[in-house]
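Consider the single chain below, provided in structure tokens and representing the form predicted alone.
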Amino acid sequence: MPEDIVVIGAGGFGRETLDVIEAINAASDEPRWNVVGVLDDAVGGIHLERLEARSYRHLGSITDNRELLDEVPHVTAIGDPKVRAAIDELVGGTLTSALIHPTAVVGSRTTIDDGVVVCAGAQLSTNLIVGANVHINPGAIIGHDTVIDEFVSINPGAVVSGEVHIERATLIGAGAVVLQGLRIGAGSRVGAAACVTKDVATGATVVGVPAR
């Protein structure tokens, strides 16, 4: 029997996460996941139309569904790391096991925690540690021996070289490059297409080539 799952977030990444779930089910002999529905406090307009066009139920707000979240495992599919962390603190309950798209590549001796979403075409090298509630977007590449703390978002096409430590609730922008052996401080943001050549301080935002 498939395992029930609730998706928190009806925006773009929420629907990308539904794509990952659908791909996992399609690649399995029997469906692994049954999507009970989607929670979102502020969904409306085009986001709700796009969700309904795929025949998924909007179940209402998070606060109105606390009992459901106590009973059914969930994944928080909201791109902003700080919002995701705040929701996790509010919700409690049980995270799903990691959702890994069948076309993603995961190397040897890599540990991936619960609530992680790994999208299509991502490449994760050997000996990684990926914390809970991390998002690795389509086409991202993560080098060997890297540590990614909880609530990090690695956006599409980003490249993280080996031996990097990305601390909690950091965002690595689309197409950014992080060079080997660096520390990216908690709550920081790396701009799209930036090239990070030095450590990034906690809470900093860096952009450009080289990133400053």
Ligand SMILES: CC(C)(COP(=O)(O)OP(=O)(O)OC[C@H]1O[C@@H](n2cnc3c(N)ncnc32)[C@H](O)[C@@H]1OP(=O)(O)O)[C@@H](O)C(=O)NCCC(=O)NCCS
Contents of the next structure:
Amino acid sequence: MPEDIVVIGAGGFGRETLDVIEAINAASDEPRWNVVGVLDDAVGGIHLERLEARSYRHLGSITDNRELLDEVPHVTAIGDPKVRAAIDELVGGTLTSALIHPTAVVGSRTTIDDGVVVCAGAQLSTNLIVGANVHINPGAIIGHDTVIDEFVSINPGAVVSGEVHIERATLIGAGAVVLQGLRIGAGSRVGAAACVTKDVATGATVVGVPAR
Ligand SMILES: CC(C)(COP(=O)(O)OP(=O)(O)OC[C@H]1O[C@@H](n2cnc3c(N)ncnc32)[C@H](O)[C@@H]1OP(=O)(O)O)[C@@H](O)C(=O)NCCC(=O)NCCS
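Please supply the coordinates for the form predicted in complex with this ligand, as a counterpart to the form predicted alone shown previously.
Shown next: the complete complex, the earlier chain at its head.
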């Protein structure tokens, strides 16, 4: 029997997460997940149209569905790390596994915590520790022995080298490169296409090549 799941977030990453769930189901003999519906406080207009075009139900806001969230496992599929962390604080996490697209590659001795979403074509090397509710977007590459703390988002095509420590709720922008052995401080933001050559301070935003 497929397990029920609720997706929080009807925006771009929410619908990408639905793709991951569909791909997991398609790759299994029996569907692994049954999507009960999607929650989003602010959804409307084009996002709702795109959701309904795929026959998924918008169940309403998070506030209106607290009892459902207590009962049914949910994944918080909102790209902004800080918003995602705030929602998790509000509703708590109940998903006891990660959602990993079948085309993602996961190396040996890599551990991936609950509520993580790994999208198509991502490559995770050996001996990584990936904390709860991390998002790894399509085509991102993470090097060996890297530690990614909870609520981090690695955007599409980013390359994180080996032995890096990315602290809680950090955003690594699309196509950014992080050189080996660095510490990327909690709540920081690395701009799209940046090349990070030095540690990034807690809460800092860095852009450019080299990133400043
Ligand atoms: C770095 C980032 C977090 C800053 O966001 P922000 O605080 O809203 O910044 P703004 O858009 O107000 O831009 C501020 C300045 O930084 C510049 N800037 C923004 N992002 C930049 C980047 N990635 N590289 C170089 N410069 C950048 C802007 O041009 C602007 O410069 P100006 O003051 O001379 O006009 C954001 O721009 C970014 O790169 N986010 C990642 C985007 C991404 O990965 N998208 C894919 C989603 S799937």
